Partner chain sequence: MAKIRLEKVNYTYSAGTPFETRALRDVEFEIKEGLVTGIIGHTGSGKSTMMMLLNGLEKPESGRVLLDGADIWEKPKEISKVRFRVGLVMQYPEYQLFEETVAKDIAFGPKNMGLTEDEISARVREAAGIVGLDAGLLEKSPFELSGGEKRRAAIAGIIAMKPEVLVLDEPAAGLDPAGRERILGTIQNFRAQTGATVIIVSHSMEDMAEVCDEIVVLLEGRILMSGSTREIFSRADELRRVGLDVPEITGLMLRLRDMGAEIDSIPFTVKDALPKLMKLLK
Amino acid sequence: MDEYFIRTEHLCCNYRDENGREAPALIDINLKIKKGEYIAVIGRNGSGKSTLAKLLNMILLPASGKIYIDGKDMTSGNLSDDEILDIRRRVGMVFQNPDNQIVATIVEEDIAFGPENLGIPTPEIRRRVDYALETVGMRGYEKHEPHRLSGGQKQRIAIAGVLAMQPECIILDEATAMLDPRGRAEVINTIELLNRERKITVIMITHHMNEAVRADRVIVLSDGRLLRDYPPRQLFSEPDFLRRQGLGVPQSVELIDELRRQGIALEGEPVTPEECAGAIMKYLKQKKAHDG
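Show the structure of the chain whose sequence appears above, on its own, in the form predicted alone.
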């Protein structure tokens, strides 16, 4: 059994530009992701984030290189249709616009759609629908019409539809990009619960640095190349590198960085809002004690 649930070796993928010529979308990507990890993927538009997501879900095929899912070579060329479908069940995908993923006019029917296509018996489908709704905090919405829900609620229904397939990994391709702050918080809280309590591997593609800071590791892509694969604390201690890539930093890191530029010597490398507040409080207490 492979130590890693997802592994890529020298992965490359091309796309056709507006003139019909092939251009690189990903170049020599080497990744190792263990079961239960929470990975954030960041980068400017066109950096290759969505291409990577679609490769891992077998929506796209690479030009060269290898993709292993739970030790199985997905790029061998010998996979049957059933094996490809099984990978898409085990590695679920949640897209940016939930309206593109919701297929039924009633919530419970939408969540049941995937298991029904797998030929799952009706009692088991009912159990999976109830479990998925409970997990994403949407019990009581079984008979609702999805188009009448808020953006955050729709996205949680989209996640529930993936959960009903019993995936081992969920990839979110900028799934919070179209949501307001409340909707983003709903989705992030749901994903963190799935990762921490259900041990589901999460790969979150995001533009929001405040989301990336909550991951176990953050991968930085630029022009199809992997530039960094660091824990958040290590990555966000390089704010100048991130700015050169056209990326921001979490608001808490931005605040700490600015305070230090103003000569306020805060200790440590706080990255979360809680850590930021703690560092400031510690500084103020020390200053008060020093000033007498």
The other form holds:
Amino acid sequence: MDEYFIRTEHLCCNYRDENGREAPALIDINLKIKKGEYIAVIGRNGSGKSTLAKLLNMILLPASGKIYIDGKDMTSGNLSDDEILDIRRRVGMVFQNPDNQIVATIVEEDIAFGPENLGIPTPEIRRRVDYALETVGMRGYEKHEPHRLSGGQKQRIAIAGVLAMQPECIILDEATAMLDPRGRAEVINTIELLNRERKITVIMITHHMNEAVRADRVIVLSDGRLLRDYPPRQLFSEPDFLRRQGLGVPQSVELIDELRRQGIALEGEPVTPEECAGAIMKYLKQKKAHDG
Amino acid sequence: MAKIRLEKVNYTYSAGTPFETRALRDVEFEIKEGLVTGIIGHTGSGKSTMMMLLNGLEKPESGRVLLDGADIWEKPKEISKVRFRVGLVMQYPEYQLFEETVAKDIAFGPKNMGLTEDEISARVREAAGIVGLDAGLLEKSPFELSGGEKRRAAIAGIIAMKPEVLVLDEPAAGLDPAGRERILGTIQNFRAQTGATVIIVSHSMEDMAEVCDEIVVLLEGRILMSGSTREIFSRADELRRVGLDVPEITGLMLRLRDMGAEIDSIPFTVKDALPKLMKLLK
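Shown: the form predicted alone; wanted: the form predicted in complex with the partner chain:
So here's everything in the complex, that chain up top.
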């Protein structure tokens, strides 16, 4: 057994531009993701984030390099269709637009769609649908029509549909981009719960730096290359690098950075608003004790 | 002075069916001329309905929408004139780019207004300048542009109609932080160069804090509050109670105040927060 659930070696992928020429979308990506990790992927539009996601669940095939899922070489070229489908089951995806990924007119039928296609017996499907709805906090919506739900609810239904396939990893491709603050919080809380309590590996592609700070590790892509693979604390202590990449930092980190530039020696590597407030208060108290 | 006034506006969806939904109830407020006004609220709070009412895509069930003091529905046959005066940039407007070149796409609106070729090409150049698209991009296919450029090209198409009011629905959604900055810059640029009135709908409180002079908060089809950006974000507790939020920096400063730091007025941008904190920490 591989220590890593996902591992890539010298992974390259090309796309065809408008003039029919091949251009690199990803260049020499070496990535190791353990089971149960929570990974954020950030980068500008066109940096290769979505390409990476599509390679990991075999919607796209690489030009060269290796992808191992749970130790198995996905790029050997002699995988059967069943093996490919099995990977898509184990590595589920949730996309940006909630309206583009719902297939049925009743919530429970939508969630049952995946397992039904696998030929799973009805009682087991029922059990899975109930479990999935329970997990995303949507029990009671079984008979509802998906198109009447809010954006956050639709995305949670999409996550439930992935959960019913009993995945080991969920990839979210800007899944909160179209949601209001409440919908975003619903989705983030659901994902964090799945990661923490069900040990599901999460790969979260996002433009929101305040979502990235919550991950175990943040991967930065730029023009198809992997530039950083750091814990958030380490990454966000380099605000200049992130700004050069056109990525910016959360407002709390920006504030801490500016205060330090003006000579305030704050301790630690705070990244969340709570931690940043804590660091400022600590400094304030020490100053008062010193002055007082 | 009020550029747009809503008087006792009511609007119901699917009236007479089991799905009847009151989208707006007795909504009454003013959009001030030459300012940037933000509209915030949950999905389903009535924001989109409101936007469509403002430029006459929808008609109020009762009540009036006044543009420069005149009811826009007084002469229903002339409603298309209102749509030229109040330009609407929909969500993800780049999906609606369709012409062979960026220039032709931007020219589409002005063409429909029946302007001369010279006037049209002048407007295309001017609009491209406001949104910061290089002249070199104008003869390219829209599909060769980056995501952020496409978005700006789509906005230029509306700006080229020289609207007196520009309404934008989630103008920065789905863009990376640098793309987002450019869109916000474009909006500020447009206002500065034309003096037009701007209305923005967004879920990003940080974006709203950066560009809006005034904010209107909608909750379940009613106006929950309206006022200057400072007034609205100083009511953080009320906003949070209804599941909305304040900018991250405002949340941080409120937390500091709760922890005992002496902060008199709560800032809503990092630029504002910095001098206040420096005074405490220096």
